[in-house]
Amino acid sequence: MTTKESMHVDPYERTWIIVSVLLLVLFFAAVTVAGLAMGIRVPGPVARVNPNTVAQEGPFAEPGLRELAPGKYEAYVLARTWQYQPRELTVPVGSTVTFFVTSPDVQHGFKIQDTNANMMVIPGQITSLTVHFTRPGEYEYICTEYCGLGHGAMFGKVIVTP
Amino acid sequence: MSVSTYEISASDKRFIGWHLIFAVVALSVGSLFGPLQAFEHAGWDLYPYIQPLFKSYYQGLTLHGVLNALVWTTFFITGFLTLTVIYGLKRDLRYPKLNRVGFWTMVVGLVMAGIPLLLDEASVMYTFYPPLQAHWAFYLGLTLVVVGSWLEGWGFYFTYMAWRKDNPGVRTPFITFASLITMVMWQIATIGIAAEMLTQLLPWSLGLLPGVDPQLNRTYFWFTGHPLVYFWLLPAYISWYAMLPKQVGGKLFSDSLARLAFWLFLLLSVPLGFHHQYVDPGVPEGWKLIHAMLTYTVFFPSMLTAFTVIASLETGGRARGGKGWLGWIWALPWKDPSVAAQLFAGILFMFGGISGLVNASYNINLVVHNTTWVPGHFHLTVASAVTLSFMGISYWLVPYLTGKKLWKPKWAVIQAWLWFIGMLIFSNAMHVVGLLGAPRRTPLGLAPYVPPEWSGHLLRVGIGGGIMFVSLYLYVLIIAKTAFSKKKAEVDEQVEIPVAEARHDPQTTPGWLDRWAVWLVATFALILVAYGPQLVDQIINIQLTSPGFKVW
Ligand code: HEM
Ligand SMILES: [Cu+2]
């Protein structure tokens, strides 16, 4: 029996390894291109707030829509146990809405059905994502993080009018 | 090297057995709620009937997550690794008392965390995100479970060092080597949760801190939370790499690549926790992208594992007369319940790997984050690859430890089939309805926004869950009947611990694959690079503004 050291890599295994690595490089390139070139972004830091006062002062004291320009909106949404404020937002089709969401109490989720908007709502932080509504209809936003007894009934909706 | 006949002492067998008792009891209590959740989704709400004992869906779900994902796994793993460490080295624990203290610390922690859980004082899910605030005993209990597992780990290291002194230059036997890496990885990983518990949650729940920083706590949690899944998985890999091949009459295909894969799991398991936080506001996009890339790199040792394990199984199938491209698969001993369970675990894991790749993919995660897709995914991984493998392992381990014969092996084969079939139905439906937008951690049978299109899938969740329910308690029954049987097995029916030989003498495996220093330094360096700047940033900007909420 020889005791010469060797990795003993089988030729098939070598091919398998090379193919695996190439695949992963390809996948990574795909998500990076989708993120940077096509603008499918994940949330990042916006601003910190004090959860104990956020519902009383600043933009979240009056949650709702602000029209910046025709078809261009900002929406300030407060996610709290166990409802969203406001419960409904109405915008015309073709609008671009930038959502700013925070919580004065525990963690919540904010996911707008049939869109790519999906984010964590964390007390002390403002989360933001932008959605372009190209089709009329009702888009529910639902709470996707456990936030206590009423979690399962926590939702609101964006109404996109024709 | 001569294969000395080493028998694990009766007292160590009993010690390992205690781990299994706690593990299986936790699994049988925790899994009560799984089917209840699945039935609730299908529109059959049984919670009103158990109301006197369990207050809500959410209390049940917390018990389900904690007992199954944290307790069943940790107790089974520490017990199993005790066996693989000492049986691999063929020597007793260096300080058996240390390991016993570790184990009973875990038990004390379990009881401590269990009481508030049962009293609905800690219905915060197994992720306990603040500012939901559980009773302090819950946090202290979980901390003690972790501390106990560390003590057991140190017991392993001392045993290894004593062996190393007597055996310089000998390659560490693979099962011991892999067990030690698993433990070291766990100890590095749990630094995150230790920081969370000791600096934030414990003082806060005791009233010593006015508030906590929820974002920082998520970062601490997922520092541990991602490698946690490797702590579950690596013991199953030990069995797949080094035990299952023996059970099917084959050999470990490549000792050196198996070791390389384990080193890479040590190196890469920790520094990628931000992939659980892709949609968190407080982590910059750049860091998320870096962790996304690192997450992809950990697929590399996973692909190595897939190749080596399948190739090892193939050596067994061919040795048993299997011919042709796929013929070796049918030649495997599917009638052996331990083998069947682990083969099914592996097959389910392939699906889990694919959905995991989706979760890991940065912006694609937006589609599935916190939907039922995610529990759909991890019932293929922790609840199948890991749990079904552990079930398979217990089909030889419990007879080995107790000296009894496995009760009704044919039923055990059926048990594995049922888990496989039930899980295929269940997890497929969970994935699909998640893609349609169904949130997780939600009693969907009652949620007001559930559209009619989901109901067919939710029904399949219930059907699959019902089959898994039967399978799970069949497992518990078989184990209990085996362990408490009055009759000892005959001498020729005694079970042996299956340990596969490698195709090549491990002594020819390169020496750098059996040396710790460089790998440990690299592991810490990578963590510093991937986590250091963000951790420092989040810690210096800490805002202790969130008081506790008990809103369940
Ligand atoms: C008897 C079979 C089982 C069934 C029918 C089942 C069913 C379910 C369902 C439907 C959910 C999702 C609940 C929701 O998100 O609202 C869930 C969550 C979960 N299950 Fe299972 N399960 C079973 C066994 C297991 C096992 C064996 C494990 C782990 C070893 C496990 C680990 C988990 C975890 C960690 C969660 C997530 C808890 C959370 O969101 O906090 N389950 N289970
Ligand atoms: Cu909520």
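We call the rigid core the largest set of C-alpha positions that still match within 1.5 Å between the two forms. As the structure is a computational prediction, the values presented were derived from the model and not from experiment. Positions refer to the first chain, counted from 1. Compared with the form predicted on its own:
- Core-superposed comparison between these two forms: CA of Y12 displaced by 2 Å or more.
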Contents of the next structure:
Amino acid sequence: MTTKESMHVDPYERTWIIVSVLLLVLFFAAVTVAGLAMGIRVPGPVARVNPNTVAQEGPFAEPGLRELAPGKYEAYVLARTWQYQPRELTVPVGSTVTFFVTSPDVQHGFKIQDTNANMMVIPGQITSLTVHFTRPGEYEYICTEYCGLGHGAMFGKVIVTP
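Same protein, different form: I have the form predicted in complex with the partner chain, so give me the form predicted on its own.
Excluded here are partners and other molecules; the one chain stands alone.
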């Protein structure tokens, strides 16, 4: 036996090892480019709230749209069992809207159709995500987590005006 023995790996197995390593490198590069160059971020909790009192105090007592500057908005959305409050938001085209969403009851989802906005809404936690609306139209938002019998009727919309 020599000191420099090589590993004897079947060529078929070696091919799949190389393919697996290349896929890992490709996935890492894609996540890095999406996060750094394209500004895509994963929605996450920005604050904790008491789900029993969230609808009585603070910005969620009167959910809706608040204009910060021309073209910059904050939207406070309360996801309750089988309804979103507010059901409708209207912004001009070219607006950037930061959505703050929470729930006082059960876990919900919040997905805005035709955008990359999709987040989980957990009671006691405020989740945030920013969307830039570049085209006029109606963008429905729907619940993506089964929340009970009325789940199919849980929707709203963002109206982007020209």
